[in-house]
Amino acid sequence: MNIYRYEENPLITPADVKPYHDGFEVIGAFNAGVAEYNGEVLLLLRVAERPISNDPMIVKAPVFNPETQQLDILEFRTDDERYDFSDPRVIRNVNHSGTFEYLTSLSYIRVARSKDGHRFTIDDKPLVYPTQTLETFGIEDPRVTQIGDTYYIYFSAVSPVGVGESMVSTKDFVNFTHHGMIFGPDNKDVLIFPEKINGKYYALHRPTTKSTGNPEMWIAESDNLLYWGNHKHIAGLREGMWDSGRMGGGAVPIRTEKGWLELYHGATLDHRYCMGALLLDLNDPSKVIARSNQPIMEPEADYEKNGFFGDVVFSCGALVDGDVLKMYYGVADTSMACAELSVKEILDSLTYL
C-alpha cells in the first residue's frame, strides 16, 4: 500500500490551540470531523482542555453545569484511597470497577480552516459546546455528513448517565439546530451515510455491551435521521488479528463502483489502533462484501506512536478526488494528521468474503 503522509504532519497539535478557558491547558486537538464548505477544508476538532493544577497532590475535574451554563471545577487529593488516578484521563471510584466518576478534561468542538488542506488556522471560540445535562462531561469525536446543503454533525455526549450520540445540523456553520440524542448509551462511533439507499437513511454505530457481546460494528436505518431502528450486527472482532480488541467506524462511508467503502479503526487487546476497511453492498449496506485482513495503515511515524495515548491511527474523515483519498486522522489521542492513499489500492487489498 502506497501511503503519502503529509510533510506538515502533524497538521494540528495541542500547542497550536489557544485554551478557551482561563487556567486551562489544551491536551488534545484530534479526532476531527471533516467537511468542505465555501472552498475550504474544515476540521471539526475535538479539543480537550484540562484545568491546570499547581499542586501535585491535587487532580481537578471540570464539569459543565447546565443550570449556570458554567464549569464547576472539582478537586480530588491523590492520597484519597477512595479513588484511582492511574489513568490520567479519568478519576475512578475503586469500589466501582470498570467505570469512572469524572473526566480530568472537558472536550468540545472547534473549527480549523484551510484553503489547501495542509495549513490550518483555528477559530478562537468553540463551534459546538456543551449545553445540557447529557453533555456535562463534554462532547467528543465529531463526525460530519453532508446531505444536500445541510451538514449533520454528530458526536459522543458524555455524562454520569452514560455515553450516547447526539446531533446538530447547520447549513452555514453559524446557525445550528439541536436534534438531541439519536443513539442512547452506551454507543459511539456513529457514521451516517451521505445519501438515502432505497428510500432509507443508514448509520453505522458501535454499542458497548456490559453483559454479553463485544465493542463491534452495527448498522441501523431511519426515515428521518432522528429515530433509528432495524439494528443489525455487521462486523465483529477477529481473534489474534489487528482488530481483536475493539473496532468502530472512522470515516463517513464513501460510495465506490464496487460498494460503500468504510475506513474503520481496529485495536488489539493492548490498545494498538490501526486502520482497515470494510466494503458494503451498495444497495444493502448491512451486507459486508470484503474486509481488510491486514491493516491499511498502522502507527509508524513518531507522532503516531508517541503522545497522550500512543500507538494510535484513528481515521476521522476522508475527501476523495478521483482515485486520491485524503484521509484525515487522529494520532496518539493528541493531534491531527493527513495521508493520501489510492482508492483502487485500498479496494484491491481487501479480502472478499
Contents of the next structure:
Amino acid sequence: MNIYRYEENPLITPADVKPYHDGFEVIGAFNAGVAEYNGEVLLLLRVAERPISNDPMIVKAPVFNPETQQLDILEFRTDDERYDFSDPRVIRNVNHSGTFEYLTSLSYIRVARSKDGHRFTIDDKPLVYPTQTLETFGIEDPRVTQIGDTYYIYFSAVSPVGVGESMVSTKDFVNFTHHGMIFGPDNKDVLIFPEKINGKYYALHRPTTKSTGNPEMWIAESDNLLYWGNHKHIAGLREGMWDSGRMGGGAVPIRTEKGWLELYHGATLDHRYCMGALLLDLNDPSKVIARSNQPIMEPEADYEKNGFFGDVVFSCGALVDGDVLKMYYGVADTSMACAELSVKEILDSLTYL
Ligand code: MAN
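Instead of the form predicted alone shown above, give the structure for the form predicted together with alpha-D-mannopyranose (MAN), please.
Below: every chain and molecule of the assembly, starting with the one above.
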C-alpha cells in the first residue's frame, strides 16, 4: 500500500489552537469531520481543553452546567484512593471498573478552513458547543454527511448518563438546528450514508453492549435521518488481529463501482488504533463483501505513536478526487494529519468473504 503522508504533518496541533476558556489549555485538536463548503476544505476539529492545574496532586474535571451555560470545575486529589487516574483521559471510580466518572478535558467542535487542504486557519470560536444535559461532558469525534445543500453533523454526546450520538444540521455553518440524540447510549461512530439506497437512509453505528457482545459495527435504516430501525450487526472483532479489541466506522462511506468503501478503525485490547476498510454491497449495505486482513494504515510516524494517547490513527472523514483518497485523521488523540492513498489499491488489498 502506497501511503503519502503530507510533509506538513501534523497539519494542526494543539499549539495552533487558542484556548476558548480562560485558565484552560488545549490538549487536543483531533478526530475531525471533513466537509467541502464554498470551495474550502473544512475540518470540524474535536478540540479538547483542560483546566490548567498548577498542583501535580490535583486533577481537574470540567463539566458543562446547562443551567448557567458555564463550566463547573471539579477537583480531585491524586492520592484519593476512591479514584483511578491511570488513563489520562478519564477519572475512574475504582469500584465501577469499566465505566468512568469524569473526563479530564471537555471537547467541542471548532472549524479549521483551507483552500489547498494542507494549510489551515482555525476559527476563534467553537462551531458546536455543549448546550444540553446530554452534552455536559462534551461533544466528540464529529462526522459530516452532506445531502443536497444540507450538512448533517453528528457526534458523541457525553454525559453522566452515557455516551450517545446526537445530530445538528446546517446549510451555512452559521445557523444550526439541533435534532437531539439519534442513537441512544452507549453508541458512537455513527456514519450516515450520503444518499438514499432503495428509498431508505442508512447509518453505520457502534453500540457498546454490557450483557453479551462487543464494540462492533451495526447498520440501521431510516426514512427521515432521525428515527432509526431495522438494526443489523454487520462486522465483528477478529481474535489475534489488528481489530481484536474494538472497532467502529471512520469516514462517511464512499461510493465506488465495487461497493460502498467504509474506512473503519480497529484497535487491539491494548489500544493500538489502526485504519482498515470494509466493502459493502451497493444495493444492500448490510452485506459485507470484503474486508482488510491487514490495516491500510497503522501508527508509524512519530506524531502517530507519541502524544496524549499514543499509537492512534483515527479517521473521521476523507475526500475523494478520482483515484486519490485524502484521508484526514487524528493522531495520538492530539493532532490532525492527512495522507493520500489510492482507492484502487485499497480495493485490491481487501479479502473477499
Ligand atoms: C474514551 C475515549 C475518550 C473519550 C471518552 C468518552 O475514554 O475515547 O477520548 O473522551 O471515551 O467518549
